[in-house]
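Take a look at this one chain, the form predicted alone, written out in structure tokens.
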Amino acid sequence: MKHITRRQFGKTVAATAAVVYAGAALPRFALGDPEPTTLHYPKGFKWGCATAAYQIEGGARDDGRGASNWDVFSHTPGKTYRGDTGDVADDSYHLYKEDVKLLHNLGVSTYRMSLSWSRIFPNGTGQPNAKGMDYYQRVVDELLANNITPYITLFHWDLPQALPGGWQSRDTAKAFADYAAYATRRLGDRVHHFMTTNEFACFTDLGYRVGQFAPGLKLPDKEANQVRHHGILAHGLAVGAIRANTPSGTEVGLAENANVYVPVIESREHIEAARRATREGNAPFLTALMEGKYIDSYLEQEGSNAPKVEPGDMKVIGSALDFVGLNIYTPQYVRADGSAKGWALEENPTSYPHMASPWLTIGPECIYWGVRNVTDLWKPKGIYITENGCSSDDVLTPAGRVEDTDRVMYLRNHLTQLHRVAVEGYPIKGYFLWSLLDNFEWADGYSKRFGIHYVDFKTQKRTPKLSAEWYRDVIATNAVE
């Protein structure tokens, strides 16, 4: 007998299928001839990209700007993939009405963007520079003559490092406010949805406890948890200083990178599970923020070691926010159990799916979850998706193309799982892909590549990737197929 191969009997399987039903009256999606799918998003859905300063600016000692934290950290031998820096990155300093190009050419109608403080604060306090804050005005009036509406933030990691202490100083919190006070004041006019903050953990446990992140400090439980506290006490004083000096109706958030935690099996006790997760596993960060203070079991948990309240910290830190932003990538699958809390994380197999980052494990319901978990327990009155995408193994072919397949099925299950929310009811309003250009990606250098367009960072070309044209369609039919 000829030795028939799995996919020979698959097909002639299939073949006498289609003998057999050839005159059935079946759907069309059973003779082959299948309708797409498509999942219309709400009409007024708001889509567009995300950048950070010092990941995209490049600049770093142009126009008065002054050091960083991260311009210190990313020249310490050791700290930064091959040394990498980002003293040029994408050079948008000067590049900024290419990059806005590429945005219109995306046809999107929004644009999250981060100011660098020492651009605008040199010594991160006194006397502001002028020619930092005329750039961010010029890149304000770019965006707004191509229709495109700015979201900022003012703080993602990039602390001016002529602050004393860092994060480990309360006085840091109080030039957050102030600086937070005289950019909006400045942008207001045409800004009207400002961020604090950009995810607490990593400037904060990825600097100070961990280490791996500026200023690269380890520091013992309690001084680390004092840090913390500095940092979201710095989002609530920035708030009100926000909402003083801008004109009414300016919508006041954050970003944050929430644990998303995952119900294992979508069952009455495992979603339980995951939302008591979600409040306690974000303790230190987002639930302080919603709920005004510390909950009992994170104060319980880190006993001596928590951090000093001064009275009047928690009403600040726990201001009334317009939107939550969510930065979500990734999930933390939890299961019920018997235990005193009620929930336990399950452990990913070693086989578990991840993206070029290791830790960037594929789980596409963690968007529907991280959304639904944080409306169920505090009711925010809108959310958005402040950041969400991949690295990839980008290779720009011989063509001049990046057929970069991987992220496309990473975003497009993303969005299917997010329309889920949409059409649930759950207060989503936009959706920011991280992210427009490759760029300094952290301590990793340029060694990952999360962008929809490829960047060649010695002669600072860019070429839009297949996921870009993509994201193309998605934003002009405002549906995924």
Second form
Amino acid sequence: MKHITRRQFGKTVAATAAVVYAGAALPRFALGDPEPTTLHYPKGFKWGCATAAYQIEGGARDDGRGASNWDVFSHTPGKTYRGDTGDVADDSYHLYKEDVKLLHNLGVSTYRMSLSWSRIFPNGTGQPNAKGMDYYQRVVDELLANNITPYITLFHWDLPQALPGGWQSRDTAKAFADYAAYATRRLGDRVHHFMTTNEFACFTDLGYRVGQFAPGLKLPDKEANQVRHHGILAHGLAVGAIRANTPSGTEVGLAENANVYVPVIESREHIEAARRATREGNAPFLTALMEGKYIDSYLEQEGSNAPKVEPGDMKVIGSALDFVGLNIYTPQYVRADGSAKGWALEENPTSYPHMASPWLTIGPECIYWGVRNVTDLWKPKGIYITENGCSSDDVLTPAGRVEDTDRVMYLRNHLTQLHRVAVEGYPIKGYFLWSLLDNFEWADGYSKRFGIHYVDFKTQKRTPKLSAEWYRDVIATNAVE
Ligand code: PNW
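Having seen the form predicted alone, can you show the form predicted in complex with ligand PNW?
Then the entire complex follows, led off by the chain already shown.
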């Protein structure tokens, strides 16, 4: 292996994969034996679960936590399903030991969680709140005591309400870097993987352009594009802040829900179209980070509404990363067309299947193409699936079981595509299932369940679903069967 180039290695792995797939046609067991067909993942592959602070913690007013934009938004009538809020959520602020136990029972090696900025800086900047930081140190210690490696997201949408103008203000990007510096300095002796932000489009466009998420604004394009810019600038400034405040070897990345473009047919021309779509369709966010610039097609498209960029911004935004985290749920089909652009989106027919959330259309190849397109374009050092999972209409039976066969179907198919991309030699390091627990699903409140553990929100009782049992087996065998 020592003298093999990366390219040759890719080929060797691909050849092995071909054998694995071809071999699948020839049973390795006697016909009739109840043996599973097994797709093994690379040795050392990291399996985990993901959550976010506002969605699980509750304890909204405990120990000096300041209000966030999501507290305000969820308490505004008409903004969330039935007025649901994250005041209590899964009460993980108090029950975190129980939740770590669930992780332990699954056998995960990693856990992705986020910090509530306003627990640590109740006013966004200024005086830190020691009790807030203590909480996260306790959670981290509990994880480490269970041999679980924490991956920490610094911002998963809950912005301190006290910051004037929120993401409309450039100062918020600077405040974020200061908070990132403080939090990672405090945790950096024990935590070695940090993600800056989660899903730019959700906290910028959905919050400030569409108004579906906090703070619920519908700004004109020019202002909304400036919000986007402040979001990616915050990321870039935080990368520098984390590096300056943590030991060398600390890995820094982000979690981004890049649009995943899947070729309608896996032929050369459509594959090329999907790759171009990936670059152009993610221009305001991931492309800007990977290339350190806004590409021409984006600037042309936005014209006089293009964001105002200060000298040095794009260099900061393009700061080198140790990994790219992709949150992948759904595909967007693309075909090559004769246009100058070279690609066009396919619209799905009304019969296209989806999970319990109407936006969550099912197309497991999105995992494969998400990783492949990003790697082919930008060659990141490593990729994680930082979220993948689905909502189901889960029912707890009187016998205490949740038979979420549709979630198992969804996960099994996505993990099969993850296996495909891994054996082809793409640099996929790990997978975080969204989510460990049913939780506060933002504007959908508690009406949509994404957990592999069922939560009774009245009693806070957690019950492993069929999908938890299934995932435990995946982890134990490092394989999908
Ligand atoms: C992600 N879409 O959000 C978030 O990171 C999680 O906090 C959330 O609970 C999870 O996915 C499930 O929704 C998304 O409309 C929200 O395509 C909306 C979309 C995708 C992801």
